[in-house]
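Only one chain is included here, represented as C-alpha cells and corresponding to the form predicted alone.
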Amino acid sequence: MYTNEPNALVVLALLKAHGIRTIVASPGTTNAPIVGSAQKDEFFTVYSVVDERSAGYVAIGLAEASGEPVVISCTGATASRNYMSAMTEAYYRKLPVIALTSMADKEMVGHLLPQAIDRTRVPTDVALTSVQLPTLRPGDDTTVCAQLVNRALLETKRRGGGPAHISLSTTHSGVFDVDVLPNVPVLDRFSVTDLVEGRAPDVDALQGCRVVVTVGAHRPFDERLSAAVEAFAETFDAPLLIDHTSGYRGPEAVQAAALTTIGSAPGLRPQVIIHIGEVSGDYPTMGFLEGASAQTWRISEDGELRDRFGSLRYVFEAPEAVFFERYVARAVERGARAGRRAFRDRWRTVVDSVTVPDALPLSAPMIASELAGRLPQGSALHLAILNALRHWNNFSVDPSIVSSCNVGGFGIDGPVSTLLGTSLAFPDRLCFGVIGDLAFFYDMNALGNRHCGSNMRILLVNNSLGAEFTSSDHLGRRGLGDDVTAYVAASDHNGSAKGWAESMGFAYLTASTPAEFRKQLDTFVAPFDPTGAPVLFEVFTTPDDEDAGRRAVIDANRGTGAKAARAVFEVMPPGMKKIAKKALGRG
C-alpha cells in the first residue's frame, strides 16, 4: 500500500512514468511516506545507506554505471546538506542524480521549529533545477505538483543531463492505505535529434485528429517557416490561428479573435493544439482553447514547460520549421495527401462571418473597423494593451503590414517609446500607433525625443480614463458601479495632448464625432512625406460610447457562429457532409 499523502503519490507515479527505478534511501521520518511506499512496489529497487554523504556518492556510482537517473532520499534537518558534495560532483559530470529531500511544510521555516531548514535556494552548481512541492492533503488539486515534478525529472536528461533537486513536504500522516497510484499528467521533451531520428511521437498521433496551430507573439515569419507551417496546415487540415502580434500574414492565417464577438461556434474545438510563439493578448481564442480538452504540443527552442492551456503533453526543444517539416515529411511517407479543408473552412467561415454594425458610436471598435483597412501597404502598426489590441484583433490589416504589441510584460508602459523605436528601425515606412490615454500619457515624454521622425503617426483614443475598467461586464464596474471611475479606472487626470504634441513639432488632428473622425482619416493615412511632421490624431470618446460600441458588435453577431456553421454545412454534397461530421467529431 502507498502513502495517502498526495504530493508523495505524484512523485511516485511520475518516477514510474519516466522509468526511474533506483532509490538510495537514508533513514528518517519526513521521508517515510516516499520510502515506505517505494519499498512495497516491485517496480523500484531501493538501497539503504545511513550516511547521506555516502548515499550521494553511491548514487554517483549507480548513475555513472547504468546511465540511468538515480534518486537519493533523505529526511529534514541537516541531512540534505550532506548531499552537497555528491551533487556538486554530479553537476560537473552531468550525472542524473535526483535529490529528493523531505521536510515539514516549508511555511514552518524561520519560526524556530526543529528540523525546518530553508531549501528554497541551492548553490548554482549542485542542481540544474530545484523545485519546491506544495504541501497537499487528500482531495487537493495535484496539477501544480505534477508540473514541478515533471520539470525536475526531465531536466536530468536535457542537454547532456545532470542533477535535480525536489523538496518534498510531509503532513506526517503515517497512513499507508492507497492501493493505486494516481493518474497524473506525464510530460515528455524531445530534441532536434529525436525529431530527425524518429524518436518523437509518431505522425499517427496527428493524422485523423482536429489540429490547430496557435501562434502567440512572434517575430515575422521567414520564408522557410512560412512554407513549413503552410505545408503543415495543408497536410493536417490545421487552421493557423493568429492575431496582430503573431508575425504571420500568409494565406493560412485565421484572425481567430472574432470569437470575442460570436462567443463560440459548433465544431471548432481541436483535439491537438500545436503551440508556438510567446504570450498572446488574444484573450478570447486563448480562453476557447483552454476549454477545448485538447492535448498541447509546445514547440520552442527554449525547451521550457510552458503550459498555456493546462493540457501540455509534449515539448519540442527545436526550431519551429524543423518540427513542421519533419511531421509533413512523415505524413507524406505514410501516403497523406494535402488538400483536406473541412476543419480549416469551418474556422474561416465562422470567423469571416463577423459583421460590424453601420452606426457605431465613436469608440475603439468603430476606430478599428474603419482604420484597419485604410492603413497603407508596407506600413508598421503598434497597438497598446489592452483595449486597442482587443478591438484591432477583430480586424485584418494588409498582409504587408508589420504589427506588434508589448504583450511580454503586458503593462501600459512604453507604447509611444516602442513606436518610436519601430519608426527608427523603419525610417522609410509609415509607423502607426493606436494608444489609449492612460498608456499614452504614461509614456508621453517620448514625444520630446529629438529622433521623432515624420513617419510617426499616433492615434490617441482619449476617453479620460481606463475604459477597460468601466465596461458593463468588467468586475470593477459590476462591484463598484459608477465608483469604479475614481480610482480603478483613474479618471480625469490628463486632459488633452494638443499643447504638448504641438510644442514638440507634431501635426495635431482631433475628432469628437464619427463625422469628424472620418474627415481626418485621409490626412492621417496620407502617403509618407520625409519633409513633413510626425502626426498625433487625438480622438475623444466617452466611456458610455466605448461600452455601447463594444456591446453593439457583440449583439450584432450573437449566434453568428452557429449560423455560419449551418450555412456551410447545408451547401456541402452528401459525401462531404459525412467527412465534415467526422472532422467535427460528430461522425
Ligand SMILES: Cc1ncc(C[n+]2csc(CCOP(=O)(O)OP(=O)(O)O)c2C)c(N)n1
The other form holds:
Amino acid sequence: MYTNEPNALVVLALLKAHGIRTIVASPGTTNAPIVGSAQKDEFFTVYSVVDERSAGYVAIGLAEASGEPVVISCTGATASRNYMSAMTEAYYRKLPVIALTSMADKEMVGHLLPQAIDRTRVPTDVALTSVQLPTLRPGDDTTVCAQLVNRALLETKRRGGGPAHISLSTTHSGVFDVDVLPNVPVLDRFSVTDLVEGRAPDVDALQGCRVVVTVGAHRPFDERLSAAVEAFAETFDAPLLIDHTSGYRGPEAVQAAALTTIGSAPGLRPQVIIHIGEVSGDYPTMGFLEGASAQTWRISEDGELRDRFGSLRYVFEAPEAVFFERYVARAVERGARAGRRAFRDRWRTVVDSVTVPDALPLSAPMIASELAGRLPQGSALHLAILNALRHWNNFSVDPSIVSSCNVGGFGIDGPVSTLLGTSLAFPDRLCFGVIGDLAFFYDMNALGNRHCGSNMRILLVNNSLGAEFTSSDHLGRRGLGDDVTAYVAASDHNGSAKGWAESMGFAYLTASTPAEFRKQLDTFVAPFDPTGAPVLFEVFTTPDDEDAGRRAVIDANRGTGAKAARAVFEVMPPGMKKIAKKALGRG
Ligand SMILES: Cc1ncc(C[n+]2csc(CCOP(=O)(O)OP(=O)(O)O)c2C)c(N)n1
Ligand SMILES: [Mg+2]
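Next block, the form predicted together with the ligand, ref. the form predicted alone:
Entire complex below, previous chain first.
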C-alpha cells in the first residue's frame, strides 16, 4: 500500500511514468511516506545510505553508470544540506540526480519549529530547477503539484541534463492505505533532434482528430512560418485561431474572438490544440479552449511547460516552422490528402457570421466596427488594453496591416509611447493607435516627445473612466452598482486632451455623436502626408453608451453562430454531410 499523502503519490506516479526507478533513501520521519511507499512497489529499486553526503555521491555513481535519473530522498533537520556537494558535482557534470528533500510544511519555517529549515532558495549551481510542492490532503486538487513534478523531472534530461530539486512536504499522516497510484497528467518534452529522428509522437496522434492551431502574441510570421502553418492547416484541416496580436494575417486566419459575441456554436471543439505564441488578450478564445477538454501540444523555442489551457501534454522545444514542416511531411508520407475543409469551414462560417447592428451608440465597439475596415492598407495599428483590443478583436482589418497590443504585461501605462516607437520603426507608414482615456493620460507625455512624426494617428476614446469596470457584466459593477465609478473605474480625472495635443503640434479632431464621428473619419484615415501633422482624434463617449453598444452587438448575434453552423450543412450534398459530421465528431 502507498501513503495517502497526495503530493507523495503524485511524485511516485510521475517517477513511474517517466521511467525513473532508482531511489537512494536516507533515514527519517518526513520522508517516510515516500520511501515507505516506494519500497513496496516492485518498479522501484531502493538503496539505503544513512549519511546524506554519501547518498548523494552514490547517486552520482549510479547516474553516471546508468545514464538514468536517480532520486535521493532525505528528511528535515540538516539532512538536505549534506546533498550540496554531490549536487554541485552533478551540476558541473550534467548528471541527472533528483534531490527529493522532505520536511513538514514550508510555512513552518521561521516559527521555531524543530527541523524546519528553509529550502526555498538553492545555490545556482546545485540544481537546474528547484520546485516546492504544495502540502495536500486526500481529495485536494493535484494539478499544480503534478506540473511542478513534471517540470523537475523533465529538467534532468533537457539540453544535456543535470540535477533537480524537489521539496516535498508531509502532513505526517502515517497512513499507508492507498493501493493504486493516481492518474496524473504526464508531460513530455521533445527537442528538434527528437522531431527529426522520429522520437516525437507519431503523426497518427493528429490524423483524424479535430485540430486547431492557436496563436498568442507573436512577432509577424515570416514567409517560412506562414507557409509551414498554412500547409499544416491544409493537411490536418486545422483552423488557425488568431487575434490582432498574433502576427498572422494570411488566408488561414480565423479571428476567433467573435465567439464571445456569438456565444457558442456546435462542432467547434478541438481534440488537439497546437499552441504557439505568448500571452493572449483574446479572453473569449482562451476561455473556449480551456473548456474544450482537448490535449495541448505547445511549440516554443523556450521549451517551457506553459499550460495555458490546463491540458498540456507535449512541449516541443523547437522552432515552430520545424514542427509544422515535420508533421506535414510525416502526414504526406502516410498518404494524407490536403484540402479537407469541414472543420475549417465550420469555424470560419461561425466567425464570419458576426453582424453589427445598424444603429450602435457612439462607443468603443461602434468605433471599432466603423474604423476597422477603413484603415489604409499597409498601416500599423496599436491597440491599448483591455477594451480597445477586446472590441477590435471582433473585426478584421486589411491583411497588409501589422498590429499589436501590450499584452505581455497588460499595462495601460505605455500605449502612446509604444505607438511612438512603432511610428519611428515605420516612418513611411501611417501608425494608428486606439487608446482609452485612462491609458492615454497615463502616457500622455509621449506626445511631447520631439521624435513624434506626422505618421502618428491617435484615436482617443474618452469616456472619462475605465469603462472596463462599469460594463454591466464586470464583477465590480455587479457587486458595487454605481459605486464602482469613483474609485474602481477612476472617473472624472482628466477632461480633454485638446490643449495638450494642440500645444504639441498635433492636429486635433473631435466627435461626440455618431454623425460627428463619421464626418471626421475621412480626415482621420486620409493618406499619409509627410509634411502634415500627427493627428489626435478625441471621441467622447459615455459609460452608458459604451455598455449599450457592447450589449447591442452581443444581442444581435446570440444564436447566429449556431444558425450559421447549421447552414453549412444545409447546402452540402448528402454524402458530404456524412463525411463532415464524422469529421466534426458528430457522426
Ligand atoms: C499600469 C496599469 N494600471 C492599472 C491597470 C488596470 N486596468 C485595466 S483596464 C483599465 C481601465 C482603462 O481605462 P481606459 O484606458 O479609459 O479604457 P476603457 O476601459 O475606458 O475603454 C485599468 C485601470 C492596468 N492594466 N495597468
Ligand atoms: Mg476610458
